[in-house]
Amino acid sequence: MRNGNTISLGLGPGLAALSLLAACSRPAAPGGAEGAASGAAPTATSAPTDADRKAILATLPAAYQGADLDNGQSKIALCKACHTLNKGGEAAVGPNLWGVFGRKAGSAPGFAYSDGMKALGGAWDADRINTWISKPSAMVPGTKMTYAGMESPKDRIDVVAYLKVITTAPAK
């Protein structure tokens, strides 16, 4: 339905916001990459095998490591909504996620940090990351990242396993 020059979809304000975000969102590249935001051609990378996604895992805290990656590549697609993933990536919304594991709080290259997230100091590990994606506001008042945060223990530990698989290089 058209009302003068505002188009109304008939959605509730729920699935409005999620068709909204869902339009953010980029279609991945061929061979499952994400793409840049700018269009610049990231570095590629093969996917992780099962023998790498195992040792990475390895890596990982005891909790993380029995982690169900499916789950974590379906729930990490609202964190793509605003992040790309893909080594070479540049920020979008917000910053690259690509190597975050070990990266100093507030430092990825391209991004504007709010001044919490550039105090906030120390690096992102799988636990750091997990307080993180609960609540951002509640870890950085102030954040630039509108995100309200995900309630489930098990979905998070599934995220951050996932995005450590797939934000890592694989050993060669």
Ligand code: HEC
The other form holds:
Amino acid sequence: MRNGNTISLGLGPGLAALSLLAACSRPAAPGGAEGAASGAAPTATSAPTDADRKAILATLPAAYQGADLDNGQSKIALCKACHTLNKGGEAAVGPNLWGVFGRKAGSAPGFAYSDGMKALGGAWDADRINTWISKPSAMVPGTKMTYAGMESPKDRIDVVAYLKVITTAPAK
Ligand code: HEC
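Structure of the form predicted in complex with the ligand, given the form predicted on its own:
Starting with the chain above, the whole complex follows.
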């Protein structure tokens, strides 16, 4: 069972609400007419089904398709100290990252980016985020993302793949 919301770093009401949602949408209904199969996933935005995950992963470059999402989920806790990942999540120390793939750098509404980030241009994709988190200050001198960087290439692959899965709306 997925438990993306249990790595709670005190991110506040957004996650609490999501956990509630998840709780509400999983009624223990032993005699229920439908949805008895545990695979009948709730529609909370942060809980893609395994099929959703596979479909979303398939849109990434080959290097990411075999990613270890469990490791990504574990390592992304570092990022969640500063970022919310859910749809409509609040900006925190860093901008909300829902929909960040394909989004122009420095363009999340309601976040005061550094001048360097505002000037960066171009959209985020997997490889670019991978390079970014390897050493943010190398891509954007003077960046407000005061994170030294993730050294392990494998961890970066896993984090980027998990980030894609968790910040992308499943295709209907
Ligand atoms: C110490 C807080 C902090 C941590 C930890 C952190 N970030 Fe950030 N992040 C920021 C800030 C602040 C910005 C805005 C940077 C700027 O304006 O220069 C940012 C920007 C970003 C952006 C660009 C977003 C946009 O809208 O253009 C991405 C992508 C990103 N971070 C991903 C990550 C990932 C993935 C991790 C974990 C590996 C991570 N961040 C860890 C604070 C953080």
